[in-house]
Amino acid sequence: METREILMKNGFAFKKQYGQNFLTDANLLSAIVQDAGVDGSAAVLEIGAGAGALTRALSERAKKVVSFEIDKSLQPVLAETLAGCENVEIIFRDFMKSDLPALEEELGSYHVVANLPYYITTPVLMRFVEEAKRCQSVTVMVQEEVAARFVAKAGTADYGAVTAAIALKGEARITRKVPRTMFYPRPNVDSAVVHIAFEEGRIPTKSEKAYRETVRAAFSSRRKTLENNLISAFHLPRERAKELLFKAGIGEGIRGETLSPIAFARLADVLYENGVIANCS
């Protein structure tokens, strides 16, 4: 029985606030679970089950999966859809109040993969970026537009602080494009799959929450210079703040939006090491 037949038989109601936009094509889920990197070796943790059929392709070749689904009213639904897949555990919970910490200890080694409401697709892939310690790599269906966001190079209108917060941990690379016309109900924009892969260290800096606040303070204000927003983040004078960039290696009267993630890393600890940023990490 396809998936459309199983959610009507089960009397189920789309809901609005959940962006709930099911994929169903065998073809394209079984590409999304190889551009995820799944092997065998180690677990899944999905975010948003929605009807299954990318947990269920997901059983197929991890080791263990672990799905977060907020939506209750599709147990009965996974009930029929997961039948048989022995390895899938089902938590019917808002994945953002969820231990992570536990969660790891549980896993182990493991890859991220998520199909979720466009709302919320950066506050869960930021907690990946910033929280965790043993997850491999996130592979995620976004908006197109903001797979262009994720990707970005450093001077161009789509890099921003997400670009650069992302680029800490890992590269991030769009591995394929998903019309509107693959997901059921259609939405009204095009996506993207995305595969973030971790690389421990992969830009060396002293302190990653002064990365972190540096970044932020950058892209304040897009429309002033980086000094001018340094300035008004750090409460500096503008010639402690003219100091600080020289030392960093960066010339007068650039916005943030042209440093590359190693030039903020630079930056960033300078201010840590001058005592402007201090490290709680």
Ligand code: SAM
Contents of the next structure:
Amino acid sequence: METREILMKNGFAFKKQYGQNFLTDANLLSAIVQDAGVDGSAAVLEIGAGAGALTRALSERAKKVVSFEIDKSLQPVLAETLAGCENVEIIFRDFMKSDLPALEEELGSYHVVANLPYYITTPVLMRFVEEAKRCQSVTVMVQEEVAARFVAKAGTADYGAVTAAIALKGEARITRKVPRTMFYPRPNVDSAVVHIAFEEGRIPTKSEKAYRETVRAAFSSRRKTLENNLISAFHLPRERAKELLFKAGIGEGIRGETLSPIAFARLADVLYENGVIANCS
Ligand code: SAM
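What I would like now is the form predicted together with the ligand, since the data block earlier showed the form predicted alone; can you produce it?
Below, the chain from earlier opens the complete complex, with every other chain and molecule after it.
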């Protein structure tokens, strides 16, 4: 039976607040599984099982799939669509309230795959970027504008704190564009799949926390220069801010959005080594 029929048969009511636009096209689903680099060697953590079409496609290739779904009313639907998928565990809970270290313990090495509503995609992604220890990659379906922000290059309008934070862990790539017609029900925007393969030590830095604080400070006001943002974020006298920027090899009058992730790491190291950002792990 088709997913749509199963949803109808169970009297499922779509909830807009959860971004419930489901995928059904078999070719697209297997392409996403391929984009995610899923193979039998690692587990998959899916966020937002929906009607289970992607979950099923993932289960055919992965060692194991643990999938979160916030909407308990999908329980009877998933029981049907995932019948016979022995390696799938569905957890009916808000992923943002889950215990990531405990999950990592259960999963071992894993890939994240998620097709989520736009308002939660960035917080979910940042959880993996900032907290994950055993995550190999993150593959997310996002609206096109958000995808452009994730993969933006320094100096462009789309480049921001999130782009620089992601870059510390891996290179974000758009693997495919997905028109709105591929979803049921149809949303008002087109989407894209973004894949980030995590690489340990991709951008060497003395402290990841210092890197994140530096990036946050640099983008705290886009209208201000980097120097002025550092002054307000770290309560520095102007001369001290100038000296630190000089030590990091960054010229005067520069704005944060023009700094590459490598330059951010250099600046973060200077701020860390000079005691501006302390107690960092
Ligand atoms: N993976 C399915 C697919 O591709 O067809 C469903 C995608 S649908 C865009 C997003 C799903 O995420 C919905 O089923 C929604 O209920 C669920 N969801 C939204 N917020 C969530 C959260 N915080 N934790 C877990 N699931 C969530």
